[in-house]
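For reference, the chain that follows is the form predicted on its own, supplied as structure tokens.
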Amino acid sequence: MNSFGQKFRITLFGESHGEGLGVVIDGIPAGIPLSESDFEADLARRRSSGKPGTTPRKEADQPQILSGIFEGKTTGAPLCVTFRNENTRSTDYRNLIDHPRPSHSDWVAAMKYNHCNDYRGGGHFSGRVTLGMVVAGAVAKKILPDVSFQTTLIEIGGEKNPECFETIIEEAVRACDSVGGIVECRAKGLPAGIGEPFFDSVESVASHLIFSVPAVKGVEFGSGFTAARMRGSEHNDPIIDARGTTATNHAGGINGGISNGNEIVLRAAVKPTASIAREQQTFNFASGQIEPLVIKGRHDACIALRAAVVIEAALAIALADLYLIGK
């Protein structure tokens, strides 16, 4: 469905190209400083910043709160915070509902809610619709006041090497293509002894509030597949002294489902968007044979560019429930 968690507990609602969208939380403990402002870090990163890669599509992304704050500081009632659209191009769309885009989600939506779906800019399986995950991270770092984030895209289109970044994505958009990416996320600071196992462990609960992340193929802790290759003498973490620390990381601060004290390190793929300018060659519905089709609108090249700060966001609200559970 559309909520997740148990103590700290998120429902996104709207569309793309609705009247807008939002979040409301709940769960959050009363007395929490919080403010409009207290998301305007997270969101500018999330914002189309008009360099190659990103989305032509601008939007404001100014959060209203309606509920929860009282005098500056969380009431321990539902926190609802609500964004408006305001640059939308419908019409952009209208040849998906017959022809739709290869690896998007037009087709299955259709099938799934018998065409009831509001299809314009994926409707509510856009992107856009992680402004309210970014609004939930935020709460969820105040949550957490003793856990530093720090988040890097570590790799596009199969290049590690930072200052190809760009060229590579200058590349795709002349061809109008796209490209992926990997994101790297720490949380550093968070005390052993976090999860519940089996299935509400660390990895478990994050990885399932990622993968909900639009565009997100693959998750992985600490060494991750490179561990299958590795013998036990190589993975193993020593500990170093009375507080847990560990000589090497190949775990990713997590045993056993729970936090052991470390460094939190996980690494996300993202996929190329499936949304690219090039005439591609795919199924038409109503004529029954497979068709050129042009994919109209305003889309990113990289979206990993982008999905780096809702991925932090995600890892972030996972971890918060989790403590929340905890204490």
Contents of the next structure:
4 protein chains.
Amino acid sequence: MNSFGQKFRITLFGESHGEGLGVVIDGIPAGIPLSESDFEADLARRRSSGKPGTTPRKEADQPQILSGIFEGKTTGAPLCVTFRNENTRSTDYRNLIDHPRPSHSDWVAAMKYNHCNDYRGGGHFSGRVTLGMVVAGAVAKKILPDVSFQTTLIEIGGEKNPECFETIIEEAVRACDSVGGIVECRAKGLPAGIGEPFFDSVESVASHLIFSVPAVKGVEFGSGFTAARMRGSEHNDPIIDARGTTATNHAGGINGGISNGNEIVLRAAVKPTASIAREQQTFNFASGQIEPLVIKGRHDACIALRAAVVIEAALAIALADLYLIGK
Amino acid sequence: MNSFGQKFRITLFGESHGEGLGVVIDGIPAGIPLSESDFEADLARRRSSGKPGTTPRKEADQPQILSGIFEGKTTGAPLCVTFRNENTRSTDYRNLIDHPRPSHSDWVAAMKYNHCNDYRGGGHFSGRVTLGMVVAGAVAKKILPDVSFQTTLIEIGGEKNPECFETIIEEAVRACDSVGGIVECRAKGLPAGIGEPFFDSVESVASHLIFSVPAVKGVEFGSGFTAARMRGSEHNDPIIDARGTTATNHAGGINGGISNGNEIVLRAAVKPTASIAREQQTFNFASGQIEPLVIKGRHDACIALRAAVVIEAALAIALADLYLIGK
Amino acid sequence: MNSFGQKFRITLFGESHGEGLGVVIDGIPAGIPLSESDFEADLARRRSSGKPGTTPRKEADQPQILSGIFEGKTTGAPLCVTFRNENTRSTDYRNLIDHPRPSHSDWVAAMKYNHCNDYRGGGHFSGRVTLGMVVAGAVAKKILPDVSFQTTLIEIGGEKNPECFETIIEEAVRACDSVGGIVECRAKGLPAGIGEPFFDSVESVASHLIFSVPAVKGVEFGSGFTAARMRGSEHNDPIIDARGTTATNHAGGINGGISNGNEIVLRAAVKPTASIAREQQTFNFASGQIEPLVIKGRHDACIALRAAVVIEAALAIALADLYLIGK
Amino acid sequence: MNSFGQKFRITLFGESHGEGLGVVIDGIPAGIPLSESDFEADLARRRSSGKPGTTPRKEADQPQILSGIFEGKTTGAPLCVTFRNENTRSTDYRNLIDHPRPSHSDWVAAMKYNHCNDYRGGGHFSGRVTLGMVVAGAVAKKILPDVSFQTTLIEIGGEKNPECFETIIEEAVRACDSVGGIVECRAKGLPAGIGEPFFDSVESVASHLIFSVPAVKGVEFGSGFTAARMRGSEHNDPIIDARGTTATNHAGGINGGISNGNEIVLRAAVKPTASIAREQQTFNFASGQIEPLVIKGRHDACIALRAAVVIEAALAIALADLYLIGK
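Would you generate the structure of this protein in the form predicted together with a further copy of the same chain, following the form predicted on its own above?
The next block holds the full complex; its first chain is the one shown before.
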């Protein structure tokens, strides 16, 4: 449900247009210096920058720590961090009850919850709920001080050259459309031996969290789908020293589900934002007809831009949990 | 660890070359007719066929039900199914302690368990442990009588034409090498509304289980990585009737992590078998030198052939669990 | 840790003297009418009444719903309810770092968390954290509309006659001392068949939660410890009709860990409040000597008075979770 | 359900009169010497001794390790231990379908599982399933080499003098009746700091497991129910040295749910065996009448005798899990 993790356990709550949202993080070791300002760098990466491809909706996204900190350090008790919602335009969403947006959660949420779900801005399905994951990711990184994370958008709208990304996005915006992208995360410095057979392989736990990030439709580790096109003699990573360093890293730092001490490498496919300004033909449940739908509201033309730090957070959370379990 | 699932919970145990292995399945509704013969069809799909690309090691793979059945039906109590190991050649594996196989679990398992792991045939990391998953998958399908599963190898060694698969594999065998492949699973008939926000999306739970299957390095749903190269206007699936049918199915039957009533579609990338007959240069921890390694034992040149039914089982287990949770 | 439950899952956070505290409740079915006022009756029962035996510290205990409600009804998404801390006198607790209070969590918490725990008012170990349990209990009761709960203090300071309770407590207050008590909870209307073998018996799940309530040191069901002194022929509850009604109810409504449709009956032993005004001789870790300790602050002479509704809440939470699992 | 534990996780399966039963234990640290003979001492304590008060049904109770051991030591992979059922007289139980035994699981199990449960000998509700707990307890003790367990029957049929126990039981047997008893467990040597707030207090986790043991109806720690009759000044345990030793141990070694380094002390109330040879009047669901029932089969007149080691095992399992979590 809305909790994940064995020893580093996070619980998300909140909606896009309700009072607020946040996260409870349990299992943080005591004695780690922590304050709201520690979340700022990652929250800024997630924030709408106002540039093309990101929503003009701006929120201060001020985290407030409600519990778990004493004299500037974690106490071992659960950390609760909340965000208030402001600047919401709830009236934008009324008409979506009868006329749900294609490829959105609108219709499935209404089915699942007998039309009691908070449909405004996607409610609890909103990408805004990932604010709590970013906070948890920042805490996870503090638990893994020797691990450095590096996250890059390696592809937008099928284009691999970063110099063209802005153009691609601007074209999409002009076309009242959206584009997808591919995010690559690398984590260096994780010791060998992290991950638990059979079901809590590094890939299993990381993908579980990453597929929870809205819009992610694919996850691969190391050579991933390309591995399926290689021969064993090409793909195998020979060990070259007593620390287990491998000559190549097609495995993405993971053998048998366990970290091998080399860099963890994964990629996530982020679909194009479902909310597009362009008119779409889709079923209206009130009229019983396929009818044109124009989505109002403010949206990101390329959600992959803002999802990148969330995917990194998901990886950090997975690694912190497995690290604490394996200790 | 070795358990997975909330309401349909499976626990795997056993090693490749020990006494035996098996699975405990908890949460099966009472009253489902079940006997050992119900596992046979899927076990046969997993079994080495003796054809090119599969290991010459043959096992009867006779499942024995130890508990949970009374008068031919499930009782509501845990089902335990075991398999005995026979036809094992343990001496094949002695030299791998010092000279671990590239891209295998040998070295990480030794690290993680202080050299106490059963290294024979990969021990608990062996693909043989997936016998229990196949059994659990067969039971899961009984819980989902209206869902039909269809699984296809859509690519082997980069080749998409099934008529060429045998040639591709034979070439690999001749070259003392191995090839990877891509498995596609489709599940038709799942009702809308299955899957739990935020962390137990259909994608999250299915990928968690599928990445536990040895050799899987990528998982994607619907258009997956291709979605990242599409525009929203192409990718969005317009609804066309009151049952939620969509004109296209780029989402793979899942919106916001919840099933939408359309066909569930996923693909998994299976790497080439790490055990190849060809000599490899890799580190010998005894000598402290990179030295040639020749892997003895009997192996599959294309493990994707046998992994297909295991990936299907993983999907079935995920859907059965989420179905029982959502009821 | 700080989460409990499979389908009705609660997560507590917060400290006695920090910013605030609260609870996240996941798994609430959608469509249940709910507002802050629904918590008031049970919060009032928990509140210090100002009468003898309860602390003079008074808090408004105003719950605020942060998420999970839309148009006055539950949405199926997690409910987060918070309370702000006010009226705290943190300076009262400084000297307890070196000179921990006997039979309190002071010393074990310092050990466990390397002296990083928030020691003020017991921090996260404070009975104040049970505010979240009371809220969760009120929600649990809404999930079980056909179950009626009745909770009574059946014994205070060894006295069974309720007319003498006030006198007993006043005597303890005058003696700068405290008294314990026994709380009895009854739940009528639970259908037969609730509870899950082997480990999630009604007794197991209920006792797990009730022993989490600070000061509880014993739990018994039905005849409980008295059952150990009976013969089978006296203790057995013969069934007298087709609905499973039993002539007696020595089992407390539970056979084999499963509800049998008769009234659930349990008793919990609440120890005397550890914080007493009377001087105590106990070890001072700074001086290395046994020294007199006088506990300042404001405390309850009979915490059983206020614990009663928390124990009832614990039972309601257990039954709601098992009820949703068993459905 | 049938699994318990976070880091030391046990899964029970099997029935009294089926093929067999057993346990899977996950999370055992690698490298612990272990063989079937390590279970013998505790299995012998659980075994029917043939003395008054224990069933004449004798089983060899031969454990077989199926997985998790290599070269005489644990591997870090799950340990599966099974027992075959022999010497079962299933025909004894046929008539109980219509005419369920008072205070047994017969009727609730039939309700819960729509009459598909294995009713023979209580099926999965049988005390025989605790064989797996005894095995898990023996392993748990190996994880806690510094903790010594001592378990005593302190009361039988209301009698506290052990010299009278045999007489009490013989009288019950002669009267075709049964008696209950009280079991006390003590665990010495557990370090301070074990147990997790808020819900995984030592009391919570231990009581959860102990109440899973059939026939247990009450659990108390330290002074338990007697604490409710004491004043704080009597009950409080002053600390007397820098290691946290307390002058008294009314807390049973637990403050705020956390071990304080003093001896863990608990008592469990075991009800009189429900199966008595004496005729009972109870409802017959076939005839719709209250009718006399005579229970055939072989039963223990004082199940507390054999439950003692199971309760000790439950405590050991709880402490091992919390110990591994807290590390």
